[in-house]
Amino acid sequence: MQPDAFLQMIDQRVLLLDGGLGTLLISMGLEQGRAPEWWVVEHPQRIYQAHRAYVLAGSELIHTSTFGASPGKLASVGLEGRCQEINQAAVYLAREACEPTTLVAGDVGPTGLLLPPLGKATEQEIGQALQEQMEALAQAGVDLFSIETMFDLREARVAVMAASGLGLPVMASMTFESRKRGYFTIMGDKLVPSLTALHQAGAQAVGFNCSVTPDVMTGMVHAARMEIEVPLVAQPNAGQPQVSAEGIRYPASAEEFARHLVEMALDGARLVGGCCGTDPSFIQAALLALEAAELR
């Protein structure tokens, strides 16, 4: 897909994304602490089933199971030297689960390499790691890149520039938290300047995912929309995680989640979906709510 075609698509309608793939896989048996990328090769049918469930629920765009599939991240979980294999297999599974019109986004998360003062990595090292993963995703036939859950603007910019150089559309999200003085990443990056920088680096759509509840992300959408005119991405969690005897649970209901997604879309978000704790029932509820609000 060409970037201009992607912009035209999201200009015409709100695009419904998928939900929290990692937490869905955990509910399907993925062990806590086990990298989802292992299941790409060990249990490909379960990866397919997870993608397919989101497609059947109404997702128009699904993310490949490659959030941690950069070379260093793979090496840290025992998958060293398998970057191309894992990324290409993940794209195949996602594509198999899709309808003809469903978009497949190559999912790219933080590399795990930390820049100073927290680490000793350089932007060049991060760029090289991301380039290897992104080239594998592009060769396998993704429609676009989704760079997400970034917390350091420097790494996020490197990721966007690497993705933009491959000629596909790019959506880039960072994870922010609410503070008294506004919205910031844990590294202290401010919301609006960060999104502006990502757009200037080459992303067609920018936004936020993970970390916060739907009501907090509603405020983020409003704050961004007041200052920038760039297509916004919004993927909140299903509430704040709570530890129980059965494991981690997320308290928000599908209906509450869907109501907030509608608010975000009405306020200008063009790509909406979910992150941790949002299973296919949340996406189905969001589809019905968006249709009821005549946003689709």
Second form
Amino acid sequence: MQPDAFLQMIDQRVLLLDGGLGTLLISMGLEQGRAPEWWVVEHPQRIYQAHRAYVLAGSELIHTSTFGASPGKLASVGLEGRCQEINQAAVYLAREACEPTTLVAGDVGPTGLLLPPLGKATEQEIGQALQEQMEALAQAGVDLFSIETMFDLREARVAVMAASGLGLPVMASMTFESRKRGYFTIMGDKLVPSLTALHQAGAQAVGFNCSVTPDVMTGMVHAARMEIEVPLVAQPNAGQPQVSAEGIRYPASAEEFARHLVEMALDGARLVGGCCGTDPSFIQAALLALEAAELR
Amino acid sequence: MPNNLSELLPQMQQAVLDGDEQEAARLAQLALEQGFAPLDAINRGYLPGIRETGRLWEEGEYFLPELVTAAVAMKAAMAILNPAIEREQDGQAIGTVVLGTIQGDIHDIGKTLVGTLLSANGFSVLDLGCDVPIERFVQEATQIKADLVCASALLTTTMLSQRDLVLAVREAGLKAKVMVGGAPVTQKWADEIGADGFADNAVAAVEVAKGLVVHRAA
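Compare with the form predicted on its own: the form predicted in complex with the partner chain:
Every chain and every other molecule in the complex is listed next, the one we just looked at coming first.
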């Protein structure tokens, strides 16, 4: 897909994305702490089923199961040297689950390489790691890239530049929290300047995912909308995870999630979906709510 | 040349707040050369810097880079002051601690700071690092007859392993108390999994640890 065609598409309508993949796979039996990328090779059928469930629920864009599929991350979970294979297989599984018009976004998360003062990595090393993963995704035929859950603007910019260099559309989202003086990443990157920087680096759509509840993200959409005119992507969690001896629970209901997604779309977000704790029932509820609000 | 400690203390605090590793180390060296008690330098100089760093984090003024560099500065000072403390204490630690970030989790900062502060307060600390398997906690605790096993977790997924750690320590028949901490960890969680201690920041962790070894001695 050409970046211009993508821009045109999201200019015309709100695009409904998928929900969280990792937490859905956990509910399907993925062990806590096991990397989802293992299932791409061990249980491809289940990855397909998860994607398919989102497509059937109404997702028009789904994310490949490659959040941790950069070379270093793969090596750290025992999948060394399998970057190309896993990214390609993941794209294939996503594509298999699609309807003819569904878009496949090559999902790219943080490399795990930390820049100073947290670590000793360089932006060049991060760029190389991401380049390898992104080339594999592009070769396997993704329609666009979705860079997500970035917490360091420096890494996010490197990722956006690498992705847009491959000629595909790029959506880029970071994970912000609400602090006393506004919305920041854990590294101290401020919301609006970060989104502006990612847009300037070449992303067609920018925004936020993970970490916060749908109502907090509604505030982020509003804060961004007041200052910048860039297509926004919003993918909140199903609330804050609550851990008890029985396991992890996300408290927000599908209806509450859907209501906030509509609010965000009304406020100008063009790509809406879910992150951790959401499942196909959340996307289904969101679809109904978007239709009821005549946003579809 | 400063001739009393009170001139150095604010500088020590500032070095931590600035995350200035070299300055923190220089001041520690200076304090020793001037014959000041290393524990005073820690408790009245560097530690207030760590507390203030924590407060600025809560206030939304500081972020992860500031926390990390503050901890690095504190550690640099400790590397110089610790040997002097050990000489003073004549090798008598108030308790032995095995400490680590639990398996599957590579988050280092909080755990390391707790270790630094525990050793600053007279504990003998064995830091096992990150991504530590439960068996290794048990093994090392058995080996050094630890009084405390401290496990950190930053992720909601990995904190579940803290429960397994408590069980493993009990099953191995160890007398060691188990302390848990980390961003998503709460007192409620600690109670639920039967941990002996919990603290929501590194400074508080020292007091909890002291309480647990006193109980043990009694």
